[in-house]
Each structure stands twice: as structure tokens, then as C-alpha cells.
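One chain follows as C-alpha cells, the form predicted on its own.
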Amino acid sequence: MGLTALPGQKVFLHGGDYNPDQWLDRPDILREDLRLMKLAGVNVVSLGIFAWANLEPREGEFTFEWMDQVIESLHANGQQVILATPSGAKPNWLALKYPQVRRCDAQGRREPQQLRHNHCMTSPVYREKVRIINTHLARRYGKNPALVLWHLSNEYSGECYCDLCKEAFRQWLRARYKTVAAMNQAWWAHFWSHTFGGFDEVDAIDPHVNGLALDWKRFTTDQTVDFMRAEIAPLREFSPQVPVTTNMMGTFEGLDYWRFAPALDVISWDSYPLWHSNRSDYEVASDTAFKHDLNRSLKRRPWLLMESTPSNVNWASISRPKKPGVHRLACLQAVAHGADAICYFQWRKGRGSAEKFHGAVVDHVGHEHTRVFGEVAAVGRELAAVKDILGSEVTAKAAVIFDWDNRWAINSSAGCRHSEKNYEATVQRHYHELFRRGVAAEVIESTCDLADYQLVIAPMLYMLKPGVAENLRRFVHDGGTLISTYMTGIANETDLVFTGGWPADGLMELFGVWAQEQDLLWDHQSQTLLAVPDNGLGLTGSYAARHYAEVIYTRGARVLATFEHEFYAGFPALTVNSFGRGKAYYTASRNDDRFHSDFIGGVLSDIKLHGPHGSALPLPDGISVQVRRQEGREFIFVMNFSEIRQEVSVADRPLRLEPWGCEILAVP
């Protein structure tokens, strides 16, 4: 067995978020839960995520007896426990006695006790109260044989603008810039007379000082990670053998998860795609795969699906249940992309409050005779049957760069488009062409090592952090293939624009182009690309472009397509430049789906990077193929994200897939 998500893991984990603290007055239901867990093939549960009020109902008064009994019963029933620290939802007594633990909004107003995830990450009082409850949990359960993983808080998120957080931000700035002069220069603060005379003057979060707004985002991530590390400390002290994780949220805008990864032993995330919505399920599957691959890439190892719904969510504008078969397909897709666990929110539906109608394994009816329960139980049986796949790896020779700092900088900058910037969607659109062809990919940040990849796609790489341009140049020089787009190489890590031409910092030589102007099109406008004959990639005819078009001049690059209209008619729209042993492609506009298919398909064919079906051609619409490898064996997942029966040949095996079907091929 290869590297599993958890040390010594022998089986796929299958279970969910269990809240027995909501049912302490119903011991009959708690007994029934044990019976139903056996039927559903549940072998792990997450406990205590929002249980602080039941663990410490009054300050300094701890009531762990109910938790003792629950853990003992679960262990005897064959379930392991993922035990959470309860900081994600503070009890009323804490919020009312110590109002400073409640966040302040951007206007400095203290929030009332409400919702969840609304504690101040900086508050010494809150940190101390969390340290106390975490220490009690670690002392009491750290060596319990049922415990396999610590679950830190729940979906860390949010910002606080209290005086404590502002002062912590100033200290963060002092450490980053050393002098006020350096900070003013990095922020270009002389504009509009926003020059700061001292770090103590930094107060309001002014979005028009782009560097300040960017640094506030970075600080918020760093302060959250610092809070998380403080949570970890007592757990490490009393249970160093138990790994830690926290449940992340895919491409959540507010926090840079690359900064979380070094503090965690295993990556887990909460996946809630909206199936059967206003997009095709194939598109939803592609976006979900992108996020799965991102989480796998954070540590380049198997990960845990900590939350998913077995049916519907309750927070979408329209919350549709999964159609029959989709639950199995979604679970196996996660496994195909590296998951070693499938867990749900939630095990049993509660009777009241905000999530009483959120999907669950056990519905309000309270028994196993429901479609959803039957599908969950079937997944449990299948995971037990395919345990040979556990710990196998996904080997990717392609990578797509998705960088939080870059997204923050693009979103805060005026002067390009104020709408339809769509950085994340643009990255995912490029990833989709790999997904359509079964080409495994990692989703990485811009500073990651590129040595293991054959192809790197870096759409809209507006920000160049130190070393990034050199890394890209080295990758191509050593034989790699790089694809980039408009809005590349414009600003540095503090969002100061480069002088001397774009793409900057040596990328003009790499791509062999100079981007002199941008034409930013209104939503109703379009541009046309014309493929150059004998372009070598199979591009033919014309393609439509919207939103962005750059006027570029070649500096050694070969032109593959040109623009048809406007004052830059005949100018390059797509180029390729040979650099060392590799090639660098530059796309000067945001193009239609047919262009992406022809272009990326042509590049993949040129570098002979194929999926397991042995071709750079797209798979049939709706079909996804993903491979996990272990000790010379391949486990090929062939998935049908459509409502029609499909036929496809993979690894020389003809397959007939039912609607929402999935076949797993073991080769050899």
C-alpha cells in the first residue's frame, strides 16, 4: 500500500458529521444511530464540531461524560472518531461575558452574538478560552483508541476590524516592510496623498490603495493560520501521534490555503457542487474535479473529503436533490482524484434551526428505508470492496496555476475591466480541456516547483512574485511547454506595475512578444481570430473572442492566429516562441470554447501528452477518465456525467456506461 491520507490507514473512511449533543434527551435515537451506522457502512464519524456549549455549558464547568459515553459506544460499534475543536461556534456565555471576542465590521461596530465563525482571531481572551477547551479535549481523548484525527474548528473564514486586529496588522506590516518609507513605496501611497507618516497611521482598509488591500488579505490569512497553530499546540502536546486537519472550502476567496498546508498533516475539504442546476452536470463535474485536484496538490498526496451532501444542500437559491446514481458517481469522482475518505454533512437531520432541511444520511423519518440511505449504504459497501485503491497516487504531468495573491490583485485593480474579470473561471476553463481529455493535472500556485511537469498553463498571471518569472523561464528552457494569456506579467507582489514593457521580468523574451495595449470589449462586443495556415496545431477558420484583447508585437515569436477587426486587425492573437528546448504560447484574447478545444488539444497532441484513452482528442461529452496508480497497477475510473447511456473505449476495453455510471478498471 502506498502513501495513505492517514498514517496506517487500512480502509477508505466512510462516515460523516455526527451531532449526538443535539439528541441527548433521546437515548433511543442514539442507540438507533449505532444500528443504522452499521447498515450504512459507516466506519468513522466527526464529533464535537459545534458542541462547545454542551462541553462547557458555563465558564470553567466541563461536562464530558456524554462525550465519553458516545465515543465508547461508537468504538464498540466499529466506528473511529474524528474529534473537532469547537472554536467554530462560541457559546453564548463566552460572547456575552467577553464581548471583545466578537468581531467588528469594517466600520468598527461590534457584532452581536449570532451565526458562527464570527470570533476575533486576535482576541487574547478567545485564544485562551480555546486553549483551555482544546487542552481538556487533548488530555481526555488524545490517547483514546477510537481517535484517528483532530478536526480543527470548522471552515475557518472571515475578517475582523477591531482595534486588536488593526494593531496586529500594523505589527505584521512592521515585520514585512521594516520601514514606513518602504511600505509607502510598495503601496505607491504618495498617490492621492495617502502617504503614511508611521505604521500607527494605518487604519482604514482603503481599497484604492491596492497594495494595502492586498496586504490586508494576506494578513487575514496569516492571522487565521496563527490562530490555527495556537489551536494545534495543546493537541500536539498531549497527543503528538494524532494528525491534524481542518476542513477547507475549495477556492474560497477569503483565505489562501497554500499558507495553511504546512501546518496541517492531512488536507481535507468540504465539497458541495450544485448538480442539476443552470449549468450542465459535466461542467459542474469539471469544476469539482478542479477543486479536488487543488486540494490534492496542496501536499501532493491523498486527501479527505470531509463534508459532502448525500442529497441536497439547503443554502442554494434552488436546492435540488441528487438524482439516483449521482451520489455514487460524485463519491467515486472524489476517490478518482485522490480522496481516501468520503464523509457527509450530516449523519442525521436535526429538528430545528438553520440546517434542519440540509441533506443527511438519516432523514427526519428516522429509518433506513429511503432512497438516499440506500445509496449511501451502497457506497459504503463499494468503498470496502475497492480497498486496494487506498493510498494510490495520481500522477500528473500537467499543471494549472491558480494563485490566491494573483486573484486578489486582479480583483482589486481598476483599469482593466471592472466586471467579468473572471480569473477563477478563466483558469477553470483551461483546466476543462485537460479534464475533457482525461489528462491528469495538478492545480498549483505560481511559486511551486515546475520540474515534474511537461505542460504548465498559467492564465492571467497578472502578478509576478519574486522568482516566478525565472521559474517559468527555467521550466521552458529545460524542455517544458507553457501556455499563458493576456494580462500576464504586469505587476509585482505589492501590485506595483512593472516598467519597461509587458510581460515583464524576462517574460517578454520568453514569450517573444510585447503587449503594447489592451482593448477591453463591452459585453455585447466581440472580436474574431483567424487561424494562420499551417499553424501546426490544427487550428482552422475563425474563433470568437470577448472581454479582453491585447495588441501585441512579436519579438521572435511565430504567429499562429491573427485578429480580424478593429485598429489591430492583422495583429497577432496567438503566438508560440521557442525558448531553449521548450515552447511558450501566448494567447492575446479571451476566446470561445472551440478555440480552447482546438488549441489545447493541438498542444497536447504536439507534446504527446494523452489521457488513458491514448489520444489528445476529447472524450465523448459527459465522460471523464481519471487514473490512480500504485505499485505498477493502474486503477482507471471511467465516469459518465450525463443522463444518457454512453459507449467509450479506454485501455483497449470497450465500455457501456449507464446514465450517471462509473466503471473502475484495474490494469494490469
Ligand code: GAL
The other form holds:
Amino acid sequence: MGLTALPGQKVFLHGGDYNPDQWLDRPDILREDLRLMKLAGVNVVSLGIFAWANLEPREGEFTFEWMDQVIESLHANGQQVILATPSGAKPNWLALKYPQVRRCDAQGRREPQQLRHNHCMTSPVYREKVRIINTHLARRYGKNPALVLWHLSNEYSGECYCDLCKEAFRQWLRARYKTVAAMNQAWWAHFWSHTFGGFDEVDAIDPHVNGLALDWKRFTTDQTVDFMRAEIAPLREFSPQVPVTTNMMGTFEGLDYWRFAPALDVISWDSYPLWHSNRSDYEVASDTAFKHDLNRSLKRRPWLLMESTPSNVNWASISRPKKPGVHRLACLQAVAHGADAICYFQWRKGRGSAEKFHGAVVDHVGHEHTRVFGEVAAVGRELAAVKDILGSEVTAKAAVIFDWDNRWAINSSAGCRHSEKNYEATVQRHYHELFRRGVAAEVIESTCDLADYQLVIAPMLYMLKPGVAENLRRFVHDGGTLISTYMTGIANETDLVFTGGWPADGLMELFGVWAQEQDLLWDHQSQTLLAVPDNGLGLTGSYAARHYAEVIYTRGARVLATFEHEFYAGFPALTVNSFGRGKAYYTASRNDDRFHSDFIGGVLSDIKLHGPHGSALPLPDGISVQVRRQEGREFIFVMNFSEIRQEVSVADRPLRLEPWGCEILAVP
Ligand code: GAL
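What's the form predicted in complex with the ligand like, now that we've got the form predicted on its own?
Starting with the chain above, the whole complex follows.
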């Protein structure tokens, strides 16, 4: 058995968020839950996520008896427990007696007690109260045989502008810059007379001082990780053998998850794709795959799907229930991308409050005779049946760079284009070409080691943090293939623009181009690319470009396509440069789908990087193929994200896939 998400894991975990604390007056329901869990093949539940008010109803008064009972019954019934620390929602007594635990907005106004996920990460009072309850939980349950994992809080998020947070930010800045002169310089703070006379003058988080706004985001991540580490401390003390995770939110903008990974033993995330919406289900599947791959890449090992809905969500303006078969398909997709657990929000629908209409395994009707329950139970049986897949890994020779600092810097910079900057979508658009060809990918940040890859795609890598340019140069020099786009190599890690020409920091030599000007097109305007004959990638005819077109001059690169219009007609639109043993491509514009397909397909063909169907050609629309490997065996997942029956041949086996079907081939 290879590496599993949890140490010594023997079966795929299948279960979800369980809130018995909402049903303590209904022992009949709690008993019924146990029966239904067995029927649904549920072997794990996440407990106590929002149960603080029931665990400590008054300050210092603890009531764990109900939790003891629930855990004991679950264990006897065959369910393991993922136990949460309850910091995600604070009890009323705490928020009212200690107002400083509530967040302040950017204007310094303190929130009333409401909602959840809105405590101050800095507040010593909150940290102390969390330490106390976590210590109680760890002491009481840390050695409980049912406990397999700690679930830290819930979906950490948000920022607080209270005086304590601002002072912590100033300390963070002191540690980072040492002198205020260095900080002023790093932020270009002399602009608009924002020069700081001392660290204590840093007060409002002015978005116009881009470096400041960027550092605030980094601080918010660091402060959240610091809070999380404080949560972990008592758990480690009383249960060092139990791993810890926190449920993350995919590509959530507000926190850089790469900073979380080192503090966690296992990565888990909550995936809520909106199926059957205004985008094709294939696109939704591709975006979901991207996020799964990001989560796997954070530790380069199997991960846990901590939440997903068995049918619909309640927070989207419209969310359709998953059509028959889609639930199984979505679950197996997660497994294909490295998940060792499939868990749901939520086990049972509550009767009131905000989530009463959110999908659940057990509906308000209360029994097992529903379509959704049936599909969940079938997934439970199937996960038990495919347990050989557990411990297998996903290996990838391609990587796509998706970097939070870069994203924040692009999104907060005025200029370029204000609207439709679309960094995230651009990265996903590039990833999609790998996805639709069954080429496994990792989704990494710009500072990751690139040695294991044949192909790295780095769209819009505007920011070059220290070492990144050198990292890319080394990668290509050693034989790698790099694809980049417009908006590459423009600013350093504090968002100071490089002087001396872009792409900067040695990348001009790597790509063999100088990007002299940016043309930013209105939505109704477009540019055209013309493929140069014998370009070696199979590009033909013309392609449309929108939004971004750069006027680039070659410095040794070969031109593969040119622009047709404007004052830069005839200028290069796509170039390739040989550097050491590898090649670096520069795409000067944001291009149409046919371009992405021809170009990335051509590059994959050139470097002979194929999916399991043995070619760089795209799979039929709707089909995704992913592989998990273990000791010479391959488990090939062939998935049909479409409403039509499809035929496809993979690993020399012709397959017929039903609408929303998924086949798993074991080879040999
Ligand atoms: C998640 C959250 C859950 C539940 C769910 C509904 O973001 O962690 O507690 O609210 O959304 O989709």
C-alpha cells in the first residue's frame, strides 16, 4: 500500500458533517441516524463543527456528556469520527461579554454578534477561549478509538481591522522590513505623499498603495495560519498521534493556501460545483478538476473531500439538484484526482435557519427511500468495492502555475485592463487543454520546485518573487518546456515594476523577446493572429485575440504567428526560444479556444506528453480521463461529463459510457 491521506487508512472514508447537537431533544432521530448511516455506507462523520454553544453553554461550564454518548454510539455502529474544534462559530455569551472577539470592518466599526466565521484572529481573549475548549476536547477525546482526524475550525476566512489586528500588522511589517525607509521604498510610498514616518503611522489599508494592500493580504493569511497553529497546539499535546486538517475552499481569493499546507498533516477541501448551470458541465468538471489538483499539489499526496453536496446547495441564486448519476460521477472524479475520502455537507437537513434547504443525505422526509439517499448509498458501496485504489498516487509531468501573490497583485493594480483581468480564468483556460487531453497536471505556486515536470504553463506571471525567474530559467535550461503569456515578468514581490524592460529578471533572455507595449482592447474589439507556415506546431490560418495584445520584439526567438492588424501588424504574436536543452514559448495575446487547442496540443505532441488514450488529441467533448497508479498497476478513470452516451478507446479498450457514466479500468 502506498501513501494514503490518513496514516494506515484501510478504506475510503465516506460520510459527512453531522450535527446531532441540533437534535438533542430527539433521541429517536439520533437512533435513526445510526441505522441510516449503516444503510448509506457511512463510515466517518465530522462532528462538533458548530457545537460550541452546546459544549460550553455558559462561560466555563462544559457539557460533554451528549458528545460522549454520540461518539460512543457512532463507534459501536462502525463510524469513525473527525472531531472539529468549534472556533468557526462563537457562542452568544462569548461575543457579548468580550466584544473584542468580534471583527471590525475597514472603517473600524465592530460587527454585532451574528453569522459565523467572523471572529478576530488576533484577539487574545478569543485565542484563550479557543485554547480552553480545544484543550478540553483534546483531553477528553484525544485518545478515543473513534477519533481519526482533527478538523480545525471551519473554512477559515476574512479579515479584521480592529486595533489589535492593525498593531499585529505593524509588528509583521517591522519584522519584514526592519526599517521604515525600506518599507517606504518597497511600497513606493512617496507617491501621493504617503511616506510613513514610522511603522506606527501605518493605519488604513489604502488600496492605492499597492504594496501595502498586498502585504495586508499576506499578513491576513499569516495571522490566520498563526491562529490555526495556536488551535493545533493543545491537540498535539494530548493527541500527538491524531493528524490535523482544516477544510479549505479551493481557489478562495482571501487566503494563500500554500502557507497553510506546512502546518497541516492532511489537506482537505470543500467542493461545490454548480452542475447544470449556465456553463457546460464539462467546463464545470474542468474547473473542479483544477481545484482537486491544486489541493493534491499542496502536499503532493492524497487528500480528503471534506464537503460536497449530495444534491443541491442553498447559497447559489439557482442550484439544481444533481441529475441521476452525477453524484457518483462527481465523487469518482474526486477519487480520480487523488481523494481518499468523500464527505458531504450535510448528513441530515435541519428544520430551521439558513441551511434548512441545503442538500443532505437524509431529507426532511426522514427515511432512506429517496433518490438522493439511494445514490449516496450506492457510492458508499462502490467506494468499499474499489478499496484497491487506496494508496495509489497521481503522477503528473505537467504543471500549471497559479500563484496567490501574483493574483492579488494583478487584481489590485490599476492599469492593464481594469475589467476582465481574469487571471484565475486564464490559468484555468490553459489547464483545460491538459484536462481535455487526459494529461495529468499539478497546480503549483511560482516558487515550487519544477524538476519533476516536462511542461510548465505559467499564464500571466506578472509578479516574479525572488528566485522565480531563476527557477524558470533552470527548468528550461535543463530541458523543460515553458509556456507563458502576455503580462509576464513585470513586477517584483512588493509590486514594484522592474525597470530595464519586460519580461524582466533574466526572462527576456529566456523567452528571447522584449515586450515593449501593451495594447488593451475594448470588449467589442479584437485582434487577429496569423500562423506562420511551417511553425512546427500545426497552427493553421487565423485566430482571434481579445483583451490583451502585446507589442513584442524578438531578441533571438523564432516567430510562430504574427498579428494582422493595428500599428503592430506583422509583429510577433507567438514565439518560441531555445534555451539550453529546452524551449520557452511566449504568447503575446489572449486568444480564442481554437488557438489554445492547436497551440497546447501542438506543444504536447512535440514533447510527446500524452494522456492514457495515447495521443495529444483532445478526448471527445465531455470526456475526462485520469489515472491513479500503484506498484505497476494503473487505475484509469474514464468519465463522461455529458448527457449523451459516448464511445471512446482508452488503453486499447473500446468503451461505451452512459450519460454521466464513469468506468474504472484496472491495468493490468
Ligand atoms: C460550506 C460550509 C458548511 C456549509 C456549506 C454549505 O462552505 O463549510 O458549513 O455551510 O458550505 O454549502
